[in-house]
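One chain follows as structure tokens, the form predicted alone.
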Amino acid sequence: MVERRRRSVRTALVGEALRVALAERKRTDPGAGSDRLDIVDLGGGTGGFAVPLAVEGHRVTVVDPSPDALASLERRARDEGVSELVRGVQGDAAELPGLAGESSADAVLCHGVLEVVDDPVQALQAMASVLREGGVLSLLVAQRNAVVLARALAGHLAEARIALQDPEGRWGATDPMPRRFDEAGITGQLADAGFVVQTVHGVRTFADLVPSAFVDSEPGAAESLAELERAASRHPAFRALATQLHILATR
């Protein structure tokens, strides 16, 4: 229940911002053609973002290393009646230009992937090569600051201190995330890869901290939490504490 609520908050905020960016892409680029855009979802798995975008009429290529996830994607697309708009390809970030094609996409989604790739710089360069001029990158990454706060609140003060001082974004062998980012570091890497950052949102600023018992039992609490998350998502002070950062950038 708790993890489902967290995913719901993430999906809602990221989805809203992404759809605004896609609408702007269609409005400002006559070359984008009709309302149907070409989208690549790197690490898109079972199609949590890809299938709804296909339902809206976009062509989506999902590149993912898991054959099981791609099989679930195929079933999901078939159930929604959009099989002709969704293509699953097995592969990873390093293979992206060859799998998706250079300058082939109006948008690339990379949600929760940059933390686990072998080389984030190479992955960002690969995404840039796949995008057409003016194309949109939707990037969602885990933020290091959130680990410091979470570990401190849990009473693991030594781990919190290590996380605070660790420039590589890890606080120990028990961290399930191979890599974490801060806003300055990831926006710098994007600039080096040729991207221009348009917006930065904090995602799950409060959802991981508010007691689940309260949200699940208090009438209207889940909706109030979602509204609070939305209001705080662009506030710099709160964004710095968010579990994830959602960045929209153009090439």
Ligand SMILES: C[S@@+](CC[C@H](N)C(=O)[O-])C[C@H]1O[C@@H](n2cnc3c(N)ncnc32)[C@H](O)[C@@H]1O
Second form
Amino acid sequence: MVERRRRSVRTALVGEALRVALAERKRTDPGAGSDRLDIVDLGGGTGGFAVPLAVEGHRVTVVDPSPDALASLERRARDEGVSELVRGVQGDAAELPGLAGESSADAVLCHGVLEVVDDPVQALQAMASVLREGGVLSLLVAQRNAVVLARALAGHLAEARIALQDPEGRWGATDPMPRRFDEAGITGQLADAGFVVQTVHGVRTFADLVPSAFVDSEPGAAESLAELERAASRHPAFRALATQLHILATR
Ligand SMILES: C[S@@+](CC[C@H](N)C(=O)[O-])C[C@H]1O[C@@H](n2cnc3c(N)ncnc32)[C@H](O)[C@@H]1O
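The structure above corresponds to the form predicted alone; please give the structure of the form predicted in complex with the named molecule next.
Once more the chain from above appears, this time first in line as the rest of the complex follows.
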């Protein structure tokens, strides 16, 4: 229950912005007439986003290299009664066009995945090729400024300085994250891959800094935190410090 509430604080903004974009896609889709969109979730894992979207009636293909994650996805879809709308495909970002099909999707989700793929530029091109014209990309990436701040606040000052100066935003050889992004860099890569950026939000500006014991025990604190996150998400100064950037872009 507590973990679910913490996760919902962290993902609420992404879900809200995504649903606005999907509604707009349904409104403007030349082939509209159906409320059901075709969605590809690259690195969708256990279906934290995919299954709720299927529950809303969309057809979702999850492409992920992890067989364990795909097994959990299958179970989750079955528990929610949406197995016929969720397809799990084992594979890598580089194989996406062959696995999902070119120009097959109204929306592609790539949440927490561009940090770990072998070649982010190739992955963005693959996602562009899978989208139909006017389709929506929902991209969630780790932001380097946040890790500089987090390492400094944890007392790891040398690592904070390394992360600040490292081209990939890593704090050292034992950093488990292969790369992080900044807004200028990722929006430039999106433009190069043929995307038009529509919105950029900061996600988890405060959620990782406020002590979770307080959020979990204080009545109303989770709701207050969610409101604060929402208010800060578009503010340029706070957005630049958020743990993640959520970008909606069209092709
Ligand atoms: C941090 S999890 C994010 C899961 C999900 N997108 C979410 O937001 O809850 C990263 C996911 O990316 C997948 N992944 C790792 N390498 C990948 C690759 N090269 N291509 C596609 N997915 C990959 C992992 O198996 C894992 O499910």
